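As a starting point, one isolated chain is supplied in structure tokens, in the form predicted on its own.
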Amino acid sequence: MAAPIAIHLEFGGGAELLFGGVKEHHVTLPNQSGPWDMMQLLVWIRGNMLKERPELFVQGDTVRPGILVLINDADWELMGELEYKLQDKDNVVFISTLHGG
């Protein structure tokens, strides 16, 4: 079993009025039987922080087309997105690239 891990989720470029206006959050995720990937951190970031219109968050498995995901600073295409492990303290960036005009 893996053993919970914490880890720093930042929200800027708007996606954080998605979230109560926060911009930065320390959570631990909980025990699960294996590590945590990508895909069931958001999973769990859209059942359990998401405040309000997820359809501006997520689309269907992955982040909506238009935010930027860095892991440790580095673009998550790089990282292997939604298959990437986390590891515990790994910093997780959501920076949305759409603006109204």
The other form holds:
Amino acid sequence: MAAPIAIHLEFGGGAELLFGGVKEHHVTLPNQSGPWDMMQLLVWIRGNMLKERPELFVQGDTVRPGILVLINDADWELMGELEYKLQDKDNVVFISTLHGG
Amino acid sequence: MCQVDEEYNGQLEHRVTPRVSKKCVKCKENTAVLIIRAGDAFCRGCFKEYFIHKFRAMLGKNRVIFPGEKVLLAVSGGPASSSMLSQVQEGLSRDAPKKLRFVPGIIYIDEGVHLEQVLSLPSSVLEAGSSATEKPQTGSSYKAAVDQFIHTRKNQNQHPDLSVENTQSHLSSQSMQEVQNGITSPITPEHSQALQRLFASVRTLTAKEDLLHTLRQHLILHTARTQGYTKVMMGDSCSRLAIKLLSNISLGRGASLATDTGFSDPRYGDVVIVRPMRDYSSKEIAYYNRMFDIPSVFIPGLDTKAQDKASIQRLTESFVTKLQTDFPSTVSTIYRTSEKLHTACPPKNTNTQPSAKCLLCVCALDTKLEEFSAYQATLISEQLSQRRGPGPGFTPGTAAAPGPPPASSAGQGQCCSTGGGQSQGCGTGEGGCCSSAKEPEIVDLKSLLCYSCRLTIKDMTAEDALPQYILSEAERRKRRSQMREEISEFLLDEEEMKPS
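Just the form predicted on its own so far, so send over the form predicted in complex with the partner chain.
Next comes the full complex, this chain leading.
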């Protein structure tokens, strides 16, 4: 039902090291029956984009502690965290506040 | 309520996820974009005010920085120090009377980085972080690079201020300057090699990070001293300091917790280190940088992509951050605890004996051998677990205990050539300690260091890889304490001077 969604991803604070050093990514999430939510996005990132060391980015269901997530420049805690339903042309930013990437 | 088979259908509170249209708690008008602490939602404008206000309040509350003073900003390029830089700039550009009134300078230490190789500092010959009353040792070359982005920020500055421009033009005249002091070429391949050898000789990542931190401090201190700065601002955030507090306890630096994590660090005497960002959590800093376009760079360090258990600092960091997600008040609790730590006034005789400070970290030596102290127990068990049994003349608990000096005078290194029957004094326990010239060197270093610096040095396989200034300062202190011992019977003791 949902058309493919175009998302703009950004990585900062060292998280980009896990993605080949590239800070900005434009991705298109494929078609699926229900809307995409953040949890599925994380799974998708882990499967398709993470080049190495997935445990430095994703921990279990959610991001690793110490990585901040902004959705359209707002704290994702205000948006519902993992339950937020992605919309087309959303901007998701992952900033690592840890030392080690 | 407290029945046996209680039914809580639908009455249990689960964590309430705020809705999208939550209002800012401060102005109650705008939509909130950020949650700070444990549930305060702020809108963009209020957050900016809160952030700026906190910086000014921190400086104003601890009145350590006087108007007109020269302050060195230690900028690593990371988010916290870049944020600090922008706050200082913001503060300098405001209209009086609220203007910040000090003269800033910026130091950026260029650490070339490879993930596999060691970090190399720009110069291998650094200055000793000796105590205030002593002059720094003779010349070394170093490089103080002023960050360029302050000039680009100047162009975007809405309120050009005369004093700011004067400051910046002054800074620009010094920018990218390689200040030389004695040696002609500042950086030679030998220097880089020497540094790489130094870090290669350290076995554990914990000790490497500790050593790097110490050397960095020395460089900043030296720059501040020679350029006439009386204060240094470091950009340690609240989260970083909480992690530092816990890892310092694990490293054995509990005695200097107050100075290591407090707002002002007076241990160097003439140069005071202040930490104005210590009230900001890393989340606040990251959001502020993102929202207001503060440029910062991520420079991979020693512990980038390291395992969780690679070093004590790393382990503590992962522990605290994980705990913080479930208990959002973790970092602030640790921070409040650290605020309660105060530095006691150093006793008078510490000032007159510069050798009573640690050689590397310049905190008070905490390794005086007292009877029945935990430290003595550690030493005894170390001796007993050496392969060779105790040598002749060794008796636990007496004043002739090996390694650290007797309780009366600190900083004394017992070289084998001076003391008879002191074969354990070399700390190696292997006997035959006069066989190589290097062995007395090891003793002296250990006796001049505090407990945690000893552990760091112990991890090194080649102590002569230490920078020259450290070794020569150690030599100098050793000679002084030997001389002091030789004339000790002629010295008037403190108690004798008091009127009876």
